[in-house]
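Let's start with one chain on its own, the form predicted alone, as structure tokens.
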Amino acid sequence: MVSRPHGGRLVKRVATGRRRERLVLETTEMYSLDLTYEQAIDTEDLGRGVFSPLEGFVVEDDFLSILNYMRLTNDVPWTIPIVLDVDRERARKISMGDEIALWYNNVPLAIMRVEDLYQWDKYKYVESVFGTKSPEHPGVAKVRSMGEFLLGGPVELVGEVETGLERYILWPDETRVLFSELRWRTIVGFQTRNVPHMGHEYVQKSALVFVDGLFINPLIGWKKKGDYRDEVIFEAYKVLIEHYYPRKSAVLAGLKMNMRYAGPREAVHHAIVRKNFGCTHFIVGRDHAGVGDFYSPYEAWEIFEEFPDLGITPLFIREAFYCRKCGGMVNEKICPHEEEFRVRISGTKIREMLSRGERPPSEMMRPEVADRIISFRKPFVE
């Protein structure tokens, strides 16, 4: 059977029918906060159960417990606080016990009951979550720009964050039904923000040997210049699954979720999220969720030793390359040959070739995948 939700219960705080209609009307009379895209995504993930057992933004006791012990106050593993920040001026207008409206793009997204309003130590936060105070770390820079106060309390969704990619998205209550219909008892999750190359395929199929099904879960959202567009990522994976995966062995669905680049802590966070989707296993990449040289290559693997009660099995599969002497995709654990025989997969080289309309070598990328990417007039974010 699929995994139990983290904390034992799948959260779903989504207003429907007449209740939703009533709450939407009430939002016009409440104190309102306009959310950034990142805040809106967190709000929707909370309401949809992606962050179960959290029902809303964390209160101060849980916030401090996460920073100090990587656990909620009830001892459930949790590594990254999900927070909603406000500046001092807005904080003065909000009191504990208030119900406030959270808006995004001029549309009401959720109602929040404020159970806590507290100041936070940003230096303590970045040191605990990112392991550094360096402004060169994108997470540190982001935290420094945030408001001085945090709001804690449950949310109830009355809307959604529209991306134009809704056809690709499944939420935890939906994937759990789908996995059961497929009769998958064991499922491995794979997170990505890129189109698939041969290294990705090798890692996924290595994991698939040991489980019933593969859940490929690309992140939808903000991309920097030069990244692959979301639709390109999905179309490339659809081609790969159609031509190179057994029927009903893989499910592809997108997730609107923010990247924080918190390295080891975020690797655990990503595993918990996929546990909520129903996964029993999760592929943890080398330098998972890392950025620059802030984390050692296998630091994201080592942190899992601290969570024997996580409830999802991490899979550590080494980076793959093509060996001309072995005649296939391998990794350093199983290939004895020298570097001269190894074809390393370079994401930069693949991007450069695709941008010129050229197919990368078959040792790097399946030709069908390359052709689908090239078929897009603008495959990259500009």
The other form holds:
Amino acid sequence: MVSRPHGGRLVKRVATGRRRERLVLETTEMYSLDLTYEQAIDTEDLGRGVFSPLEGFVVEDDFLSILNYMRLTNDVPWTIPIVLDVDRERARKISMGDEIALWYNNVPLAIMRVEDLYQWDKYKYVESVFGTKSPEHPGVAKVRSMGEFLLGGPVELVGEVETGLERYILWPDETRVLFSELRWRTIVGFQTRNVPHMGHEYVQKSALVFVDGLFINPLIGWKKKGDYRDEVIFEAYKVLIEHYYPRKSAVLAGLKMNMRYAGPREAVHHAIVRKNFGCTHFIVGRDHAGVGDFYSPYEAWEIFEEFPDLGITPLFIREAFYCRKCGGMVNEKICPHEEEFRVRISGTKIREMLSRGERPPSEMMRPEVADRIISFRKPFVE
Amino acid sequence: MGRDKGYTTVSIPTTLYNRIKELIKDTGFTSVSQYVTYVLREIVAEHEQSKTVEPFTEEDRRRIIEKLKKLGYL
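What about the form predicted together with its partner chain, after the form predicted alone?
What follows is the entire complex, opening with the chain shown before.
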């Protein structure tokens, strides 16, 4: 039995067959709202059950409850409101009770029933969710640019956000069946936005010692210049799994989901999302979902103490390094040796070497993984 | 902003109340109510877990298995 969906029920609000055809036709008669990429991704995640038990964008009561208590009004833990913002001009054209069409890239993506339309206090939001009002924080900057009104209500998908990476993506109902077919009862989730280095492998295998299976779940979507391209991340992981993981011990599948850089609150959010995918455990890393110096390195670990009823077990595994005296990958907790023996894994150094077509040292990255990344003519986003 | 969270009263024996009050001294819990809420949430979540029913039909399951086979997961 995989993990119980968060809130007790896995949401799936995807119109199919004749119903979908009818809804698509009806969108031409509805008020149309063009979504940004990030709004579209949130919409798709809602409809696909990634954010179960949410069936749509949050209404004001839940919004306030999440900010104040990190729980929905029905007491279920929830740390980041999933919101749909509109500016004043658009808000004037929408009324509660309306059905509106959500469009992305000139294609209808979903129908939304508007159950709530409310103004929000952005300062309160950023202080609660990000713990700061600083415009240097990317989440705060993002919120400042959003509309003054929020729409709340359930969505029903009639389309999908195409990324060209559909072959890599699995949704919660699919992974739950997959884990059950693999006879996994305990599954640890690992979130990433990077190619795997030795530190990642150490953390994943440390967790895998205690569970039946590992679910590697890279985030797909918007990336900034210099990041590894999504396809490169997948291919690098495939090589790692093929050469270094026991057969049927790891599943690799992507997730279209926005990063919010909300540190501790987002760490809990990520755990809830993986619970919906069927995970029983979730790896919470150093400075999980952090950015800059806004959160202390292990702040994201402390917040989990407030959720005895989360329904997924966080695994706190410290950052790994290679110790020449120990002769292997270790971390602060198990290695007594001085810094001079330690080879720290530097993402920047690895990136620089790979971009020159050089293999990083084997203490940092598996040679097969490095070779696969180097084989791409353009491994980085330009 | 800042609406009050709804609370209600549940009775527990005074002896239990006193035991908890003693127990939470010098811990992070600042009141018996806070402790009882924490413990109840943990227990309720465990009980809910045992009542899980997978949210898809056998037909959904067959369709998903076909897709997983095509993608090489099974």
